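One chain comes next, on its own, written as structure tokens: the form predicted alone.
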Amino acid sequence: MNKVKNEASSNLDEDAFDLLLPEKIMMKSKRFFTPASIAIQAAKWLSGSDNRNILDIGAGVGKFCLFGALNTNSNFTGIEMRSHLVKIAEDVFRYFGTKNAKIIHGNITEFQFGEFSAFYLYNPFHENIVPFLRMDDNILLSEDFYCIYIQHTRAQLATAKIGTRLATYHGCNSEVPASYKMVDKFYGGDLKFWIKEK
């Protein structure tokens, strides 16, 4: 933590962001959190005129939350199975000062969805079907796990009520109720904008 100079959170970007990361971690920031533009675009969009609880599935470092707290009056909770991100996103979260983001480590299928209005998704479960973009091997991956964990987060975003709003970025949606209506896209595509109407 102390790579960076604890300037002030709104110059926070990118590269100061992968500072705050172990080595290990940083080389991977890219391919597996999110840009910062589009975590504070889609955390705008989330929070709309409203504060909102906000739900990011499969969380790693926390960055999404951490962009969205410093960029919105919503509040960002995060959920991550492995723990070891779960402690760097907790040390990122301290050293900020952020009392509007949180994360939890479990694994989505023993967690409900019932105290969020707003849902973020950066293709959470990619890692169980594609072996050679894993991010390590600290916990255990499986065609079947993709199965379950589509299946459990389709069911609770069927359940929430209408006008919720959920973010996507990259990922085939198959996580995505039929009730919700895609309303807009960016990114060619990969980042996409859904309200629940039915």
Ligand SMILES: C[S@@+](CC[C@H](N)C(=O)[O-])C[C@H]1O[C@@H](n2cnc3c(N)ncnc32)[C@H](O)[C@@H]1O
Second form
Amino acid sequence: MNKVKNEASSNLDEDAFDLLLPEKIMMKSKRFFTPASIAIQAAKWLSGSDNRNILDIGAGVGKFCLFGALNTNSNFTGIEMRSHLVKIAEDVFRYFGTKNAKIIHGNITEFQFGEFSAFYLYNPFHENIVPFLRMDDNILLSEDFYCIYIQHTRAQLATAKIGTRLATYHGCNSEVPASYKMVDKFYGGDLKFWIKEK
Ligand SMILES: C[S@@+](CC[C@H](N)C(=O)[O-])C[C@H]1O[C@@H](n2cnc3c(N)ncnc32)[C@H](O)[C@@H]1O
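Based on the form predicted alone presented above, generate the structure block for the form predicted in complex with this ligand.
Below, the chain from earlier opens the complete complex, with every other chain and molecule after it.
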């Protein structure tokens, strides 16, 4: 079994990951979950030369955390408010025996960022303001929630230590406080790397 898992993790790519998902979720994977190559690139940059505690804000089925955990020695935590996605992420981490990835079920507004020194954001709150981009109807979405989530995330990121790293994928980056400087961008600016400078 271990040999199968090791082979599975070394052969893991976009399509192999999707095959682990229930069909209904698999059909949404391309739109809502980070491509494997982007997850690996962002996770490696967020890790830097030392290993970090990295938080994926709105972690979905844990795809960023899984690819990060398999390709770096950092510790990855995802927070996700949809309980059915949390359950899938837990199954996936268990399947690979991934010790450096975990997922927490909850709303970002209940969460303090203190123990983390790097963050990943794939446009998690956007579906609150663009109804046709909703993943499903399992959670309440509204423009008011969008403002609350952005405000909380920005305030938490603002209190992080100097040197904190942040990677954003898509979005208008309104969660990013002015104290973060963009230090690199890729794919026409879809992927941005930021460092907290003051
Ligand atoms: C675009 S998906 C990104 C998933 C994952 N980060 C990835 O890159 O594959 C955004 C996720 O954020 C979650 N989310 C949205 N608002 C949230 C909130 N307030 N607290 C926790 N999770 C949230 C959604 O349920 C969704 O699964």
